[in-house]
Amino acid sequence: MTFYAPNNYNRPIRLSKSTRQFAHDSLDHKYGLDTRKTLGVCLDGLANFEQMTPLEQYDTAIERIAREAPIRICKDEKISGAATLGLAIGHYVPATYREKPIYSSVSHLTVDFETVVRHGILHIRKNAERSLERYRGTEREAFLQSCLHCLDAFDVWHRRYLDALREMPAYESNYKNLQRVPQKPAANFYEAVQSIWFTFAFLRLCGNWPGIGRIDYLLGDYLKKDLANGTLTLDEAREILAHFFIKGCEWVSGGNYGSGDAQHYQNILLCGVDENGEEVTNEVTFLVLDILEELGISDFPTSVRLNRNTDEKLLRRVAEVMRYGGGILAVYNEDLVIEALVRDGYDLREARKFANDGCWEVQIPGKTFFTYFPFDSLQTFQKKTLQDYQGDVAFDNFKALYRQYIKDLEVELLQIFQNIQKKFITAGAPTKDWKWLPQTPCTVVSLFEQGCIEKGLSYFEGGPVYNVTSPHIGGLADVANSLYAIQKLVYEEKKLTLNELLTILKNNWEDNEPLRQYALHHYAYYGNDNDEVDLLVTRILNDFSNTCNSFNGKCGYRFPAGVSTFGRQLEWAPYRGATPYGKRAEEVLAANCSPTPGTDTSGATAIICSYCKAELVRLSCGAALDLKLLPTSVLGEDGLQALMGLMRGFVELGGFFMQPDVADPDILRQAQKDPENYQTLSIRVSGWNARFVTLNKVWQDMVIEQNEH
């Protein structure tokens, strides 16, 4: 029983042999192809499902759900719930009715689990009674109706799994310890394990895919308390938390999914400062690291916060579960994410909780609503700028360029404002008292998200504490590289004039070939610590946030800028044209904030050093750097003080988020041609992880160029 690492290195054993059999099940697809059986319940009996309201339809599912979703019970599990309908890992509500389901879900969020822990399910009936008393009678009234119902619909499905389980000798323990949460507190890290288990599960259930947050944070108390007074061991506690991430592959189910299988934005945060800003690292934090380490689980993409005061201890152990590959630990600069966040408005307490919206996004865990919206700058550059390379194009200099390149960025924003503003608000509704359009019902989310119950308003609705959308700029480092381009071949160096460029870019480069080798070779681009196109990168990044803070103030949500393609380089493609850096026409470009590949010549070093000397402080959504290993460059004590040493130099210079990962590439070929021997090869994609294998072939071979070079 293996679990693969790239590198060849043999994954330490501290788990029993059934919890590491229960892993191999789960990876190989058990579960996930068990809950594709049945996709989700029919609501076709109901003659009147048409009269009713979109919160009565959904209400009528939800109930339907927790009555009929199959119970699961996985061999040896030591938590127990299970989300067994299939059309909730395509991101629906897993109802159909006339054989479609009935609504999408949500996902591109935290949720509160601190309250589910520390107070429990009825705590939360209990706010919802209290504000139903203060809405009745008003259109507030029928959102809190239904969080009843919803939190009714919960207390079935719980009773149904505690029924199963009493009629299970074997499964005493997890009868016992589902019996108090998570209606009420967990009292020791069991029982709070369980309920943020069993919480998360019920989410999944009905169609949702949230993030975990800081699970360090949420259990370390319970179980420094247990060791204590000597009612757990370390090596119970690291069981019972293996069989958490084990029970996160219930979805696994191998096959062809385009993007990968494991993209459900459950992801996880490690370390950090707490709210009064003490570092939270604690006993939790290295039991996930080893459960990490010996299984290769990568459904829970983890990322870690780090700091100048980082321990040389807890480094040293993220180096060593980081070079196993499979680009599941990340890290995030904290000292610079959390100015961030408090040069954005909010409080310091509030900052120092960040963690992400599932992906990498930054966000207050269980208080915010996030969406964001990404375009292709680079379209913005080639179609607008530069007028689709056709007709008279004409700048006196290279600074009348680029201003007419921030204007035509400017025009892009306020669209996607306007269409923002569409979607979301009443058209003239007053500056002080947003009025929010009717969505698509989210109740169950709502129930996990502070503010929504508070207010009377769904996640969708403008009920969380903060309502967030963040416009995401694609194709960052192939704008900065194309100015920089034409700045030395048009206006420096004038070997040809702008016009005569853009005659050979609608060509694409055609009986150009010298010319097109020149651009692509001679100069040094964004990634190799060339501070004239770092400076272009940090020019174009500080307007576009400037440009997105002025819309501040004038809508109901904050509108912070963020940089992100996650994969859709791919999708972008056929729409770009040739660059003036010597790339052509549909070439895969950028990924995130990264560097294009075949540009970067200089190393990791001057990679981050490139990306940090941007003003990343600025971008209070993220912006994330992906880093390509070669497993030899982490080999033995040299290769983990050199992981240790990019990270430190990572925070040292400001960067913000960084998520390497170690892959050959040429094990990655093999994997294409050969899949069923590399079923659990996980590499990083773009803020989750995939399963190599899962990923269609476009895919694979991005992923396979990006390592190479």
Contents of the next structure:
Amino acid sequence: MTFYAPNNYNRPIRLSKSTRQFAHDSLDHKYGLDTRKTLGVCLDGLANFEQMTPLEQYDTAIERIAREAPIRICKDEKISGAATLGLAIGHYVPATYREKPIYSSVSHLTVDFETVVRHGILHIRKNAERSLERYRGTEREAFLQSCLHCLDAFDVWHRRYLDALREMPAYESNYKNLQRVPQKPAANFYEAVQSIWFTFAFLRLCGNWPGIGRIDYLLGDYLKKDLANGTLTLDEAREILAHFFIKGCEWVSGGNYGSGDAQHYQNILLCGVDENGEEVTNEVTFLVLDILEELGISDFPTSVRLNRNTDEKLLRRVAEVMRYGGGILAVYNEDLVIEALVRDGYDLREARKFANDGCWEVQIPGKTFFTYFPFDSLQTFQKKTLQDYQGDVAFDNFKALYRQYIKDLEVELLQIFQNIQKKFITAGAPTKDWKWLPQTPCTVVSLFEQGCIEKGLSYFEGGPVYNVTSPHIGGLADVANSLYAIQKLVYEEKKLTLNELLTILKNNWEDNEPLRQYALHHYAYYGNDNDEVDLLVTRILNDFSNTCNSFNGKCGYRFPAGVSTFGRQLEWAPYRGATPYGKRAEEVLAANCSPTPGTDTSGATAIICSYCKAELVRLSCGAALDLKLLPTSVLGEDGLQALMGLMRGFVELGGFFMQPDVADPDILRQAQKDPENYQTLSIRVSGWNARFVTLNKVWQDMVIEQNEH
Amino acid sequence: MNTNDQIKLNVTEIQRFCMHDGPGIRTTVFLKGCPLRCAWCHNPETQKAAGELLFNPKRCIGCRACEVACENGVHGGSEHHTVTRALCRVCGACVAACPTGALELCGREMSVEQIFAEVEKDRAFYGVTGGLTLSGGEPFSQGRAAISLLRLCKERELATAVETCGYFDGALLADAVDFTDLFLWDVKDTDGERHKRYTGVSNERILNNLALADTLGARIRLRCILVRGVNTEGEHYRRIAKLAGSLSRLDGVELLPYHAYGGSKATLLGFADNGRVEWIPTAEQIEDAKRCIADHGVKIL
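Mind sharing the form predicted in complex with the partner chain? What's above is the form predicted alone.
Every component of the complex follows; first up is the chain already shown.
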């Protein structure tokens, strides 16, 4: 029973044999394959289904899911509850009518597990009942009725687990815990873990993808109390928590057809300050790191909030776990993130609570509606500014070219904004009470987002305390590199005119290999710590974020700027033309806020320096840097020091979010040929991790390319 | 007195994020010129003190831009690109014209201040362990200029390490020790006769300098290359251990197994690939060497 590790490192063994076996089965997709067996509940038999309101349809579906979803109790599991319906994997409420899923589900949010664990579901029910009384007779009543229906459904599902566990003496503690939580406040660490997991599983069962948030913050006090009372040992706590992570890692496919095969994908966050500015790091933090180190569990993906005062011992422990690869740990620089949120208008105490959503974008957990709008700024540049390489394009100087590009970017953003504005009834007129048009039902997540029950409004309709939609710029490095190459070739060195260059690009560099090679090799592009091109990135981001900010106050959303591609650089490739910096049409280019593959030749520190030069503090939604390291560069004590140095520099220079991965492209190529022997080799894809062998060929090739040095 | 703007060093390369040239994250500055001619040299482009032209035929696309740019007729050939080095004045015209980077100049003058500015770029990553590593070639073949760089680093609170073959003017040592936190001191062979045969010089001066450095209080890591069939023998290991044991501030002994990459680098200078696969030690030999030395109570890194 081994868990993959590079460099023939031996992973330490701290967990019991049965827990390790459970992990092994789960990582071997035993339970994931099971999840795909039952897709969802079928509502075809309901004669009046089409006459129901959307909320009634939704409530009916949730009630049926709670009643009919298969119950799963895994061998030797210490905590119970499982999301067992396959349509949830496809981002749907797992209920069909006439063979179609009835509604899509909700993602990119971290719900309010704090209220669940500290106050219990009954507390939420009381709030809903109180709110219903308040809004009875108003148009908000229906939503609050739906809240109570969904809470009833949660009870039904909960009782089914109690009924099943009652008959199974081996699961006595699971049964005992579930008799109290999540309905009541958790009284100890074990109950707290069960409370969060059970609520997570129900949300997930209903199709949603809720991020967990700050697990050491949520659980730390419980563990402290139990340890002080002598009712629990650290080893026992590690076992319990391991089951949470093992259940969180459910690989569902066994085949390779996409961007990975995790069922949950939800990020977890460790460390950092609490709302009072006190460091959260506690015993739970180190238990999580122990578990990740031992089992190599890469889903849930876990991130660590670092700051200038991060303890050396913690940093070292993070580096130790990180160097096993698998993209298991990513890091935030919370000093900058908090400052960015404060600049964006959040109260300091609120800002300090930030967590990632299911992915790496940041938000105030349990209080935030979040969505993002990705777009390809390279296509904007090629198709609008450079007119698809078709026409006679003339700019007197570089400045004029740049100005036109920013104008085109503004038009693009305005279109995004105008589409979003259509969600509002009173769009356009400044007001404090924006009213949303009716949206898709989403009551289950609304129960766990502060503001929804209080206001009687759903998650999609302005219920949460904060409502955020973030334009995400993609292709950033590619645009900056393109502009830089034009600046050099056309305006400074005057090797050719812009139109001559565009003709060459239109022909995809055909018969112009010397010039293509010149463009590729004679300039240091983004990622090499070259001020000239890095400054272009900074300027684009500043202009971009200014435009995003200009939409604030014009509808019910805030518009913080962000940088991402996630995996979209693959989807965009076929629509992209040749670039002035020497790439041919349709190549897979830069990911997130990272350099274009193949153009970064000065090492990891130079990449971080380039990235940190941008005023990332203006991007309160986030900008991710992917950093690929070779296993040989993290070997031994020197390797640990190197990882710690990289993280320290990332914080000191003002980074936002960095996802390092340790992978050897030769080993990845080997895994491509021989997938059977690399089933548990995991890699960082973007905001998530995946088993390498479950990616399809295109994704695999992209990951290999990114890991080349 | 010359200022750090005026003092120049001949640099072949400045490499950031180096993990194997001393503790933590290092920026390694490779200086040109070496008094040794090791048969197994890993960095042959740093041997000569004068600048040289490097040509990598694998990157050449045959565009002949170099032929047009060169005034001395260095580049030619009908089917294959030929480089007539005897005609080359190392002016760099061909390098500027070459679109692919197949042609490179090895060795450029940089002031101590300029080099420091490059090293300074990664200060945020060094922490208390990382910093500058001066390498080459033999850094002290450039004499006091190299020491000026070390001094500047120490003045500006940057950790320093020097990789040295030990063969240099011992008069430099008094200052060198003052400004060097760690010496990575090569002991290619402890057998004097073999040393001369394979490196071209006697090891006497190297060992004398080592003893002097130790007397002056230097912290030293011994670096010993393992060349299979040349020095992979117990007697050598025993002498390494003894030498290590004689040093008062020993950091440890690092064994460097021979690799053949230096051979392919020789081709860039127009020489045949002189890499010798039969010199690569086996994993057992490496373990054996480590064990032999460690048995004498010496720390192996």
